[in-house]
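Next comes just one chain, in structure tokens: the form predicted on its own.
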Amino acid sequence: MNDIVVSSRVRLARNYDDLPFPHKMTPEQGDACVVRTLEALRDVPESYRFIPMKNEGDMEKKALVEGHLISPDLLLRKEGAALIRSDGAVSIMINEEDHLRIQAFAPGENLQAAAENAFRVEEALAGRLNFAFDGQLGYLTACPTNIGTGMRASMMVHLPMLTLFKQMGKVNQVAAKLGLTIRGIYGEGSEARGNLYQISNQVTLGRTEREISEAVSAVARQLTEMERTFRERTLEKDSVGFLDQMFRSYGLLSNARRMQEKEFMAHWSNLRLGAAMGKLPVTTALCDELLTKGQSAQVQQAAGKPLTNREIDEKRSDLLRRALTGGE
């Protein structure tokens, strides 16, 4: 399923006790939150980067949003912080919506890896710290869709045939009736840039963290299937049609000298499509990698000092080049 399924994640919401949810805390209590949760993963043996919000420049916590690693919601929180696991496959956001919202990445479909890693984080702060829990409504959250297991499963997923033939409007039915949701590539509110989509649960009260992660992975095997038919439909129609489309972008991809982000993700999505279906000389690993690396504040982030728009679009053409034929 990875030539469809680009990444799974599971996000858990969990809350202190002892603390009122963060649009209700005064700053001194949002500062004990952060030292609290600190103090408690102090000895576990992964180490973290803590990111505290206020003391980030606007770049690098884009480059944040841009990676999935935090939500633009973060950004405006002033108390809010973030601790980032060295490898990057886990991320806990602090004093969001809810006092924690521990992320785990998986690439691919692999939602039980991510929900092994979340799980493996929130048993060591429970270890150490008490969470608002009730024994009729389980883990309580500051929005009521959150209340239960506090559990959110997702998947990214690359959809391009099922856009352009206009199928999405029947997809997000199907999910809908199943508990489920479809969104763009940075959740709610956002658009599905280059053709990708987060699939994942609506509630989480009256669910098991199990049918959770059974009900998104069975909607990510039904949407897989039907984009494959599409994919396949169309190269038995229009194989040479199909074929110039996709190299059309691979040559673009690897020989502009400046590009803008909203083109850049067309044609990355057209580099994908090629790369899932063994027509592009390009892996969807890297392909995968060239999504987060060809964002805006990635870019400048990797250049190491900000730059105009001009010199973005430049740079982002040069790290192309360079990753897709090794030339400058």
Contents of the next structure:
Amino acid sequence: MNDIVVSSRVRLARNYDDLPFPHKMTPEQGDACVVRTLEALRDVPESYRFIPMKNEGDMEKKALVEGHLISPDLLLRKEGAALIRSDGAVSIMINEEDHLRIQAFAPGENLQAAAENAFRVEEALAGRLNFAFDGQLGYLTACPTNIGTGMRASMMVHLPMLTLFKQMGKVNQVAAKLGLTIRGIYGEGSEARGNLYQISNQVTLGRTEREISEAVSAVARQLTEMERTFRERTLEKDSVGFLDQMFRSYGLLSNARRMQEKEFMAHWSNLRLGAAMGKLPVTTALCDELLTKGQSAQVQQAAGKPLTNREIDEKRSDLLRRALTGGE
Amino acid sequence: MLCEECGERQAEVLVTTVVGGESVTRHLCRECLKKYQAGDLQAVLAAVLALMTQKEKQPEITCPHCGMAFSEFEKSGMLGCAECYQAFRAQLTPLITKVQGRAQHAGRRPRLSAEEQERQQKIEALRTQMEAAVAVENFEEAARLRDEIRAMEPAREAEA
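Switching conditions: you have the form predicted on its own, so give me the form predicted together with the partner chain.
Expanding to the full complex; the earlier chain stays at the top.
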């Protein structure tokens, strides 16, 4: 399924039972929330990088958002902080909408691995601190849309053909009936840059964590089947045209000297499509790595200094050329 | 019936307006309907809103723990603290059921402390004894056990 599913993620919302929710906290309470979280995690074997939002540079923060390690919302929180595990597979946002947002990531279709990671962190914290919990409503969160399990399970899926054949509206309706939502990840509004979408559960109460994961997986499987059918059909109908489209993008990404993010995302989609169908000499893993590394703030951060937009576009194409051709 | 807008002329038409997802039905006279149709919506809306706020003029409920008013939640969609769920339970339950589809948690629970586990086991044992006492019609013993169980249960907050 990794021809279509790019990555899996599980997010848990938790709140300490003795502090008001972040938007009602005093700065002192906000700091206390950060301190107790750090102390509770002191003895875990994994190492975390601690990133208080107020001390972090704009470029670094943006790069974290692009990597989906933190949310754009966290940037606006004065007492906001993040803990990023050294392997990048877990991030804990402190003082976002809830006291804690524990996120775990896994490449490809692997919600189970992500969930196991997230719950291991949650249990380490719960062993030392009390989370707000109600027998009827489950884990209590600032917004009632997250109560119960406090869990959001999601998968990033690449659906170029379903997008091209205008199937996303239909797909959305089906998902909504199952208590799930599908939306574009990159780009704003209805635009889904790179034809990348996120499927996630909307309902958090009254279902077990397993049921939630299974519902998301089931829809991802269904989408995978649909997308594959459209890919095969297109290949049957006009294989030269289809291959031409993939190879053109491959050619551009391997040779361009200055490429803007929007253009990169459009060609990236064709590159991954070709990789997933075994038509291009590239792995999907490399495509997924380039997806993150090719985002503007990531390019800038890799350079280690502020760059102009034009320089970013040049560095981006350098990165792509090196990755795809091995040359300079 | 008199027109609800001017209160002078006889009402002849029934107008339904949807405000904030709630429909409000009003009886209007032809003159006021004209005003309404002519696009003088603002006047009508203001009237409808006045009507609605009048309807909603109930005493404000606030959370005793963080002091947040329920009206604040209605605006922001965010609660102030975990205790708000207790304070606004009656107002929140229908809302939660609507949004979430269900109103009973089914997922993981915090692990109980050893103390808490012991307490719950004791209560369970006493309940079994009490039922046995009732079965043999030893009501005196059953009442004693009932009081013992009550004493062990956490103090329940008085229902409003």
